[in-house]
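A lone chain, given as structure tokens: the form predicted in complex with the partner chain.
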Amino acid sequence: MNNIQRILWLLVLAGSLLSLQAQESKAVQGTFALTNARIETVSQGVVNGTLVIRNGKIEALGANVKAPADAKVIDCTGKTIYPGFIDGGTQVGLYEVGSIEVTIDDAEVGDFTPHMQALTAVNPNSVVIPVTRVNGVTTVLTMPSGNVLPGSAALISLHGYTPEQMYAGFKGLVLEFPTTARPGRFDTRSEEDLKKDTEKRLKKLNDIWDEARQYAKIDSAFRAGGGEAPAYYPEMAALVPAVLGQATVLIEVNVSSDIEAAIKWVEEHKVKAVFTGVSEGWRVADKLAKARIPVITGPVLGLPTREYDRYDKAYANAGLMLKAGVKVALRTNEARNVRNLPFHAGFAAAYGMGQEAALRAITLTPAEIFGVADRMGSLEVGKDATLIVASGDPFEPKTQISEVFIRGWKMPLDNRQTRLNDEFLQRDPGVKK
């Protein structure tokens, strides 16, 4: 080799080097083998081996499977891996400045927007979604807010350049049932007041879901052959599959007396229904777990919502709900710190929910909530390879994260967050010009 065919050599080293530091700030496609780790499956317990993806998805899991020939290898010796975590209620993708308010989208303007999709709004290139998976969190529900029927809330994946390609496979109606309480101090409305106006609030949603089923008789009618077209009215439209009982209402209340409320409202109207927040649920959980209503609760980490109750209420609500027999599944309720859900689950599991169901809160019950545990929340063969790589328990603060794949994407693990990390935590020039 003379002295230019080395020259030549080496530049092309330094190509392809530089060329493989920049795929790293892309996700990368491909067959791996998660070697040597221990895997646990939440389904099925704990196996140490190797997990195999392929396609996207996880071709094999267990102690007896080998690496395949064409696989890069990936050794997670004394690592764990854990399924991905889902957030049952964020509004990820659809906020991203506070106080900025045409940077936030979950909340349109009116008494009732059935029609509108959280899914629209979603903006993929939000830099809250990179700063939200590192920490696990690979699948979220991103829901809209603000009204009795603000919407409908979407299950997102926190990878993909389009909300169709993030579009997770699932779909609810939001219903924030009027409640009878005050949602701080700074209302100053008198018990009057507000009991008239949670009569008039639920009245009119009484109304709106009758009017509902008046039109989805006269929407099927019409599609058997018989009748004319309902005319164009999308709200009505978008709540013809949730009054059929078919879609799942995903039901906002939190005060224990509007749970037993939304309790019988459910049960009236034949809803499938899902509880939201549900951060009195503590006090009713006999009553909700003989409605067999599932719930999704948080934030964990949050104050009680009377003076008069014990500190942790909050705490401890998750686990005292499971303990009575609830389906439970946990959330951040978040924009920006979704990040957190596993230290949410962290604090519920400490607080009584112990740290297998807590981990079951944030993988496989929501997924089965969501009804998308074919393909998420648990590491079994023909899944999606939605998963992570955690040093060690992935609740505690210490342990790192060092890989996540999202529907077998290699995720890269940089974002905003550490690359400002990177530049600053030497700065060159320091304080010197």
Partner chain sequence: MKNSIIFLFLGLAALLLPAQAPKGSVIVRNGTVLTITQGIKEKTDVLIVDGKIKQIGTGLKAPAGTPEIDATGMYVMPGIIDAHSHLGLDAINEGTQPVTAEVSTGDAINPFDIAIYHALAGGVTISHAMHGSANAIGGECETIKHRYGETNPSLLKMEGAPRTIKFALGENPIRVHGIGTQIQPRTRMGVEMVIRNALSEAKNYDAALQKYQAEKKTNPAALPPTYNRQHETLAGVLRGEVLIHCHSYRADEILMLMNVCKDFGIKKICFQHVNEGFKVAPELAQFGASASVFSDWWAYKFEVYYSTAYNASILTRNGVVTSINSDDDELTRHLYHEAAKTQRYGGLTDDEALRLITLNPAIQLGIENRTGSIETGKDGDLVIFKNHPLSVYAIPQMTLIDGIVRFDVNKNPDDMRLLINPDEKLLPLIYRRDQDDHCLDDIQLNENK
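Could I see the form predicted on its own next, after the form predicted in complex with the partner chain?
Keep in mind that what follows is only the chain, not its partners or any molecules around it.
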């Protein structure tokens, strides 16, 4: 694509977005009373009664709560209120159309870009966002990818006009741990060469970490008035909080032997770690539990990692780790199908995790892992009014979401897919007989 074609395409895209936005309904803020509801708090069991939303917060909930005189009443008879779902790993807002390069902003050039921030690249106007919301997913971790240290992931709420408005209070440095797994069948390296390459990448990671630790010492001495300022080095400055154990490092690791190596690496370097992916966590669940490292696993709707494994190991992985004592949250690891998070949780529930634990794995548990459980993840007085109203079990495809609130804003349920459905369901070809 040459520059002229790129400019023309961007003009067409801008026009399409303006047209699309003109058709979309607006979110509404106010005081709401959701009455006659079954309220699944997650943290304090089930309550039957009324939930009141005011100033973006849950003002009251319970059996004896009355609707305030100034509240808009929404009758939830026969329905259940749940906390909004949290996806622990996506590329929402960073990845739009796979065949159009200018709509993809999840990776930078190079294998060492820890100073890059996913939040700055988020597109609040992504057509994926309203599609995702209507299935109950209200908050996601959006992650950079592509190299060893690709940058920082950010937790975002799926409502806002700017990335800063969407920011939900957590950032974590992403680290792709050196792996012994082959990227595909085209990889013809011998086992010995594969091992050597992995050792080489691990040595490079350790060298980077040691350099960052030295940079932190120089920077600390300077700030204390005892030395010269370190040279401008944004990559190293971005690593300082991580090497000092002050920032969370999201370590992507999947093969069981790599998980064991990552546990050892975390212990040696005293890293505040969360493991992501962890598709073979069930093989070393006891070691993960002993290390007390939280896990964000998924996709659940996947294939076994090895040909000789049972077909359902991907479904059962989360439950097996939880049973061993691992703190487990779920993710889709998707860019455009994040709306399917409830169904990933449903499969995890059916294959050993249980419904209550699976619900917690997409609400309160990820909120705890990200350090934002004081504001989201469960329905409690004083927390953000980020919640959904459903006709039944949210893990069932037949369940309908009738209301979505994000930080007290009542979200519209129309989106590109609903409009296409309305357009073509009862289409009239306009041909006269």
